[in-house]
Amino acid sequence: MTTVLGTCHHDCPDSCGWVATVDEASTDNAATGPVVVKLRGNKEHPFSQGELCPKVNRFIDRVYSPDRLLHPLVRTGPKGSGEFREATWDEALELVAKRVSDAIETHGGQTVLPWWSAGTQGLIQEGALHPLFFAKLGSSRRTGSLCGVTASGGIAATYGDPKAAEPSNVQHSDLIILWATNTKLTNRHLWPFIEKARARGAHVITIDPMRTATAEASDEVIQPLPGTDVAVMLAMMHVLIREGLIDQDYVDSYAVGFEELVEHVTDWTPERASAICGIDAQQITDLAIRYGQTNNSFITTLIGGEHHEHGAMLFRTMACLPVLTGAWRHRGGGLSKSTGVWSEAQIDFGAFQRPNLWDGADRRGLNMNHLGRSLTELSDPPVTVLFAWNGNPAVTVPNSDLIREGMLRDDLFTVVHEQFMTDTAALADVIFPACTQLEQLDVVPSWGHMYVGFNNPAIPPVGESVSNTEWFRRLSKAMGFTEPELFTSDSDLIDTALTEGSLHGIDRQALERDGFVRLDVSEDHNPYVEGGFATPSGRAELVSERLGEMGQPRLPTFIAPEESFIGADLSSRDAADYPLTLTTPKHHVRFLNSSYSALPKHGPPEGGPFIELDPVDAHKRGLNEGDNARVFNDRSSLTVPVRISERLRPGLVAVPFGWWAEGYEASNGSTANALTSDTLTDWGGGVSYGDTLVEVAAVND
């Protein structure tokens, strides 16, 4: 038996280090080599401090699982129909270079389109040679994101970079704001920095349109309607400046426009926002007051409030609450959403890129959240070819019946590498076999807290599956590239972003070694105590001339998405074709990963899919608990069991993320995201899930 460091790699904050032990000599589970017996959380890790999540506590199912794909698959039966043969790794390339090399001679480059997520996260699994290898091809660009770039942009919009607090100074606060964040369920090894501050005395205020877990277990909750958040904001910072609550040393000196500010929210009353947002005027102006009292006051917040039209809007006005009181000066006060942007600065990134690849011609860009447009819409030229990796876009994208309608094209040739047959696998023309994090190498910085992950790959890879980089050394050979670069090993991979990047000070050896090793950051780390801004002035920017310039309002403004009756009057709710607001919350306890809820152990425990309404909504349809009813809006159409409960506010409605098109009873391959709204952000490049109207009806047996 041996035990091996690891770091697991899913798109999550957390970040968690692990252990695994490997027994040398199994042949259990018809593995050909050792096998990972037992994987426990590393008790040494200072965040994750030895505890895993569920789904990952299970992970060596998910490795032994008789399902993985292990070997390359080409598709033998019609589009969709998930009839596929076993191919050798030769054919499959070969199959995939002539393809490739026909449709580029056909219709040039940009024909080919590269879709990824963050299905892995890691240095070089999630970005390092398939820049290389798309800039040798000349295809289209993938631009936007998913998630993170919207409210990172929004941060940077008042502080000139996305930096905020660490995390885990949440600890030393007395208040605690839980902004749009389900913690206790997707940022669940911050709960203990949490109680600690409790156990001190510290009030804790969750706000969600949901009453989540993370809700039931605070000291208070506010329930806006989604999308409503700035006109909370704004009504605070009327209350802020009317009970004399700014620290107006902290701002004349480190901040800019204040003066207009005032202004600006002296009409934005509790009443107002009270009248949009759906909550009592007197719980905003309570809330502003325990704010503004409070010097350590701390808000975190992750990634739900990007998620609608004007997402960036609500970060950068988010940002303007700690300068107005000053929360920036001490320790466990400010702002917390991500601290990817540290691990930014001190890891090289960039030494991946290699320009030389790239002949100089244009590249389009084509925005991820609109893969289903793309793959319908686009003439000039059509796309042609689509590489898809590291996720699951045919459930996790929104608009996705759209995407499916694209993928169905006949003239479409698309390439997977996957570990399952996930709904986007099953609709392509070539499958090759995907490592897992158990069988690869990595570096994993966290967007979580402020360690950085070494992941040793614990076993040899089951099966012919590959890794990420391995896959594109193995394409770029394929397609007859012979330029060095895109052959570079993993571990010089890792060399050159260490290197080149000058961890300060933190070497490999040690990262390596050891399992984590913190950046180079100290532990009483604020960003703000004394300015420091990035902006061109070094001040936060509570009026931004750069925001004007890109067409935006200078300063914080609540704007009503399109698609959404904030503003309206809501009566006119009733006469409305989709009159419910849908949610697509990450609910389940034993997976958040679209990647697992068809696992046995993950998925089925949960149930199902469904749809939750308030009774108010309910008892207007007609509708009983366990009852069958349709969700749908001009975009789709869903099929699913009744749950009514009172977490939710009448006109809001949710439909739990994840489950793949086989977990609906009669969805014609159509999930939740199939309803989803893929209207894209003011700016950020994100997508506007939260902001969906459906309705909800009975269905007669």
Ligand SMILES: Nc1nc2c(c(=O)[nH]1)N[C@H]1C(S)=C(S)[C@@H](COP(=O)(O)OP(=O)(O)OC[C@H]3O[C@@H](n4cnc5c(=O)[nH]c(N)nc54)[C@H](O)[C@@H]3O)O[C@H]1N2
Contents of the next structure:
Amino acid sequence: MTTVLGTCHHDCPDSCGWVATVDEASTDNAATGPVVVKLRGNKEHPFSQGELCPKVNRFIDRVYSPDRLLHPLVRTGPKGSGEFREATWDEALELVAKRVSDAIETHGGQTVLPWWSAGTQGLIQEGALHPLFFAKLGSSRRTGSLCGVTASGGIAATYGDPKAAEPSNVQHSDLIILWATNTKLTNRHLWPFIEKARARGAHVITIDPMRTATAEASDEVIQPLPGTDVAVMLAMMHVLIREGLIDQDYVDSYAVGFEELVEHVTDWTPERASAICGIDAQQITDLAIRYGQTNNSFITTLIGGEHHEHGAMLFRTMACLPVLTGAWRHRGGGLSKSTGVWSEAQIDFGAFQRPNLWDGADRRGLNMNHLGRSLTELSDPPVTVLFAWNGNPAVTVPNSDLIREGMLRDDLFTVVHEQFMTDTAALADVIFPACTQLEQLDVVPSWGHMYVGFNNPAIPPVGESVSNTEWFRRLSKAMGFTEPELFTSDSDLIDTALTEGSLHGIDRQALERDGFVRLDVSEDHNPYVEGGFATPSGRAELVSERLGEMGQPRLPTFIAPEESFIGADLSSRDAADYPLTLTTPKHHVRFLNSSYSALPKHGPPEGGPFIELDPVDAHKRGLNEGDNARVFNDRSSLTVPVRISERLRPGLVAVPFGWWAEGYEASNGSTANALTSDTLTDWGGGVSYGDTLVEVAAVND
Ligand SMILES: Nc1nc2c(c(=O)[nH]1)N[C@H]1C(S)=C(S)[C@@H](COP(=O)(O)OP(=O)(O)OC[C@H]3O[C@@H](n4cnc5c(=O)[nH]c(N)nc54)[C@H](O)[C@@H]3O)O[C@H]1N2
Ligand SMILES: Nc1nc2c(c(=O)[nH]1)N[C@H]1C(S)=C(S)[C@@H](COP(=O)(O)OP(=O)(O)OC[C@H]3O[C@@H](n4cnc5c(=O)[nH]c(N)nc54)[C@H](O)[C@@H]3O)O[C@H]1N2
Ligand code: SF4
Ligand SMILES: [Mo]
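Switch from the form predicted alone to the form predicted together with this ligand and give that structure.
Below: every chain and molecule of the assembly, starting with the one above.
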């Protein structure tokens, strides 16, 4: 037996360190060669501290699942029939090279669309080689983001860049606000740091429209309607000013626009906000006073708030709060969000973009959230080749019936690289088998803490699967490309990003030996103790001329999303076709987005998809617990069992996201995201899953 240090690759803030135990001599598994017999958390890892999670505790089941794709597959039946035959790598590559070359000859390079997500968020397996390969093809470019860029863009509007506090600093705080984040589910290894603060008497408030597991574990819960937080924040500002709770010295020294902001929020009384966000004016006043009276108040947030039409504005406004109270001055004070920007400052992600490989011509950008539109609406040129890997867009991207419609086009050639026959893979023409994190080399930058992880492969690739980088090397060879950069080895790719460019002391040897290293940031580092904002003025911008130039409000401003009843006469709700707001949250402890939902020890114990609604809404529609209901809007319709609870409020319903179509009892390919809105966010290129209206009706059969 040997042990191998690695790091979880999932798109999860915790980036846990792990230890794989490998039986070099095992013969009791279908896989040839060494077998991983145990995977546990690395006790030395300072953030995850030896624990993994209910998803990854069973990662070995995933690696050796009988459903794993182990050989290239070529479609034999009609599109979407799921009928494939095994092919050799050579045959499959040759087919792809021919179809791609023909398409480019007919329509030009931009007919090719690459779509990837963060199935692995490792440095090289997510980021390397594909930029070169698609630049060489002259393809369309993937733009936008499913996750994170809107939040970062919002914070950057106020601070100049998205830098905020190290999340574990929460342990030193006396007032913790978990704002639009479900820590206990999505960021579980941060919770012990919150408990540390609590043991010293810290008060924990969760602000979330849904009474989540995190809300249940908090001291106080505030449930605004989704998409209304900016109104709450403006009223908080009003109260902070009225009650003299501004740190005037901090504001005068390190911010711009205070006078204009004071004027702007004069009318934003808690009563006004209350009418929009549906929480008591007194609750908003109490929140503001508690926030203003606590020196080291700490707001923890991640991504939940960005999935709205005005998601960036939410983060831009939130970033003003710790400036106004001067919380940034104090240990345990400030705000934390994803920490990706810290790794980006110390690892040279740009090293993977070699601009010399293409002629510098502009290539059209297509937002990844608009995959369905890109496949069904473009003509100049149409998308006739889709490469999809490292993600499951047929399930995870909004307005997904349109994606399915596009992927069913006979004149579209789709190439997928996957570990499993996902809903996306099932719509492909050619599928290549992908390996898992236990089979590949990588470095894992974290977006939830300050440690960079290393991932040593524990075993060789299972079956004929290959890593993303090896897939691109093989595709480049099949296309007849010869530039040496396209064939860089994994180890050299890592060196490229760690040693070229802007690295500040990430020592690869230490990384490989220990499994992680800390970024060059001290543990008590607080980025804005003495201002130092990255804006042109060097100050936090309560008023932002840059936003004005982008056509956005210069000041924090509440704007109701278009697909909502917010700000509308609520009696109009009764007459509307789609009177209910739908949220489609991450809900299941055994899923990571749509990953794991089809595995037998993960999916079935979660019990299947459902619609959760308030007794008031249920009874209005004659629905009882366990009944089947239809949830529908103009985009799609789903049939799911009813769960009645008081975790939401009247007018707000939830369908958990993550199940593939086969998880629904009756589905012709639709999943929760068939219903969701693909309206883009105000800035940042994200999308507003959370601003979706539906109606729910009993199914009479
Ligand atoms: N178990 C598990 N863990 C995960 C994931 C998973 O799928 N499963 N996914 C990972 C990924 S990719 C990410 S990005 C992170 C996300 O981590 P989080 O941002 O913590 O998670 P979300 O569930 O996206 O959103 C958090 C909460 O925001 C609330 N919310 C939605 N709209 C609003 C609003 O307008 N106002 C307020 N105040 N709250 C709102 C939702 O009800 C939800 O409970 O989690 C990661 N961790
Ligand atoms: N309604 C709704 N929709 C949402 C969200 C929500 O809260 N509600 N959350 C959004 C968020 S925050 C995110 S980040 C996205 C996530 O969306 P996706 O990134 O599409 O997430 P997954 O469904 O986990 O798909 C990852 C896929 O990558 C594959 N994979 C894993 N490792 C590798 C690898 O090394 N190589 C290759 N080729 N494949 C690999 C896995 O098998 C899996 O099928 O979903 C978004 N969609
Ligand atoms: S999914 Fe997240 S919590 Fe689970 S092991 Fe991976 S990094 Fe840790
Ligand atoms: Mo995400």
